[in-house]
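This document opens with one chain alone, in structure tokens, the form predicted alone.
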Amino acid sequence: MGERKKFYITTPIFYVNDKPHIGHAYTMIVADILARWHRLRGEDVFFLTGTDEHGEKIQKSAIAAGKTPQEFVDGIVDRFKATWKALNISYDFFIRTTDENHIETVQKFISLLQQKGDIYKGEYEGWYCVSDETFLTELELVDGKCPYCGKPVERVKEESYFFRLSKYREALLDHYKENREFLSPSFRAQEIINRVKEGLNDLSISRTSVTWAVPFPGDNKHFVYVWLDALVNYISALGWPEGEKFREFWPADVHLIGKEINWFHSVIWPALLMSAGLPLPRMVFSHGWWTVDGKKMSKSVGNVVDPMDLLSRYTDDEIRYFLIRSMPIGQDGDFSEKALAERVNGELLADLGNLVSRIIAIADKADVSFLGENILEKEINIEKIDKAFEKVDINAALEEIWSFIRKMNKYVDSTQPWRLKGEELSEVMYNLLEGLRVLSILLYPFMPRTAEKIASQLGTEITSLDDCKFKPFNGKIRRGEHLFSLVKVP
């Protein structure tokens, strides 16, 4: 299905500065199921995620923790790990920018630069944002301060090395043009757009007075700026240059990111890998933010959410499927507990778990060797799902998914599958137990565990897309415990 036999999915690789929140988790959740979707096609897919662990804030963090930079960031590194594992996140690689592999890389990378003659050296002076480790310009200032983080900026001035970045305007603005996808979701192209024909400054790409980062190459006063180490591990983590990864994956397909680094992913990265004379991402897809209870995220105000704290109450698949369902891919979204556990009650275990429950527990009453009409299974349309997935359109594809489920539940009430018998039976049940064979295959990259136990209640396996046709039932039933439990509305 579709003409790729590859895809790369990446996500940003997240500032270690403290542990994972729910936005965090999010990104993470839409990538594997972006990613599970693929494998399901039949696909190649390479997934990567990782941690920026360069940077002032970093070294800041560490001294006030008592810590040097490489003990406080492994500290970190951890909780990220141990996070994805209990969310089930199924990545292919976890890339760390103090691998020692991912430091040659970025150097080999401006060293390559340098010869095309798109790096040279000058004096910065602006103002510069240490928590989002930003330069920014007079005009982008909010109140004086940082629009992005709403934080005080500082006044910089240093010798620094500077890419050309102005050099690329017209090539971005053709690109964008030729490749309407680039810029993903759409609605959020034309800001972007109209930034890039104002015109491009070139870019600071080296400090002299942080010390936690990469050697500049050639010159051992300077070290990388933290953005530019962080954009190489798209390709560092292929193995670029000479890589058998890099060959066989390079360009990724979609970079997943959050609106706020749109920029850099948008106009930066595709300008250095401009320069570089590399391929350029088929999509950069920028998701929008959560928000509790009508508030932003914040430390100070003490609502950031703890995935590994939910999940003391919920399972992996409840956030998940809560997340993506509450939130329409691509705009803002808000997070209440209330919410959640309302999703869990009134959509996992009436919809989902109650029909699981019906149709097993009948199940083992009829012969449901093929008899009859495929009826249950004109209901359901794979292309449709497949073509939202195209266009990381995954909260369209759940909801087609979910459009048959309730169908499922209306075809049992109509049919009343207790009170038949014979044939007549038989055939209602070979519809109803396909039916969720499908179903466990296509709900897998949204809720894996719980469509492993559909699977398993069934006697059949998780296989692939082409496998989401009706055919000969010919699983086992083996009566399982209830997928979900009525949890407390807080």
Ligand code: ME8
The other form holds:
Amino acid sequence: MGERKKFYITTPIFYVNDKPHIGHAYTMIVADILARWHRLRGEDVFFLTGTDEHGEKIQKSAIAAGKTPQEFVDGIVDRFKATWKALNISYDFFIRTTDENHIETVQKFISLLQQKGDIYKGEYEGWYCVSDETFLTELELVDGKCPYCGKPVERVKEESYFFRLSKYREALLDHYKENREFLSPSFRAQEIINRVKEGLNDLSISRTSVTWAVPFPGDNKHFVYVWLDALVNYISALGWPEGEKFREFWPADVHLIGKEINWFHSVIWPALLMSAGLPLPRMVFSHGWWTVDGKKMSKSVGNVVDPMDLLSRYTDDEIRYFLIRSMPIGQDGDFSEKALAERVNGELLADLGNLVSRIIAIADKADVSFLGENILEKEINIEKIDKAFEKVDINAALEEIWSFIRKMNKYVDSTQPWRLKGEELSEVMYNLLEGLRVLSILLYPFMPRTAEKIASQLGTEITSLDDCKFKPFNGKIRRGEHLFSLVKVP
Ligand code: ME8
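Form predicted alone already given; the form predicted together with the named molecule follows:
In what comes next, the whole complex appears, and the chain from above leads the way.
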């Protein structure tokens, strides 16, 4: 037997200046689906998420809320954890950048870069966007504002330590060339490559004026730039440099992120890793952005969608399904509750829910053994789904599963099992029950609770992808409640 494969997937660690919204939930759901799929493949999975708790943005939000930064972040972290629990997110570890161990690791990492000769002291003069925690040059500003979020920027002129990012230009370009998957999806690669080709400025990695931050090692006037602090989470969570988990899981297989932080993950992070002499992640995958009713989500517009609010009207699985189904990963998508309700009543209730209740109702009454020729198995291509997962194309994977659901519905319509008896009934029901059992496994990463309900009505188990071949049906039918109910379309 070969060694079990490992799979290390991360999400961004989210700023805790405010409670989570559906954009954050989307990233978490995608990561959860990947983690669960790889567990079904029998791999050792480590799924990391957490919170980014330092920096000027959070310092200012805490002051505005009349709290100390620590009190302020503790409250919001609880809200994040509660939301992920309610959405059935199966992360293995939740890192907070205020964890003592993380703080020490960041300092250790910087000391190592200093030893490598990649850090020097200078002066930073330029612009800073607090909302994006990003340094900006005069040329990057648009109408004097941040080009990314459109908010006003502040002028910064202070002593600062710098990381020699410019030194890694060639090495980065070579890496992109030799590792085509690294910048994913591939249509996002060129913009990064072009910008790196233009040349890289060294990166300011410390501030003297922002004190809600990791103290810079060896200089008590300086505090670590929040993005350097944040990126190191991906290795500090594994116990770098000595930890067993680090040896087992590094490098990451997928850093899943939103497209707006691609530069930090595809350029700055790999350069930092090269400097530290560490292997680079296999893939940085940037997904697209959600708008709501056609507009960018923002507090001032008042269109921020809170997953906890949605959860008072829809189940976790309905929200998971909708968010994945409605936005091709990589592209942008628009959220509307009307579209959510329509998908629940259509695809979930009419396609899947009815299929399951029809089959279970007949099987529950059928006095036959479920045996016969295997007819339906060829209608589902598991290898195709697995290949789609390799490329993080979960939309293609879900489409293949849904096309099987539609074929099963057609098979029910054409065979009309409620009219059959004896061997004929036996054969049709064998195909439908095995089809459903396989479906319960394939659906599990996307809608774990629904998949478990299907398996429980079949009296089967959700085991592994190896069990997705048809075999003699050996479940025990137990009729249960309907999987979905009709919702009101707003
Ligand atoms: O950037 N649509 O944290 P953050 C889709 N702390 N995804 C969205 C989204 C939207 N409208 N809005 C946010 C940070 N996201 C840093 C990360 S990592 C070392 C540090 C998701 O709280 C998406 O994953 O601003 C995006 O990358 C992330 O939330 C940004 O979260």
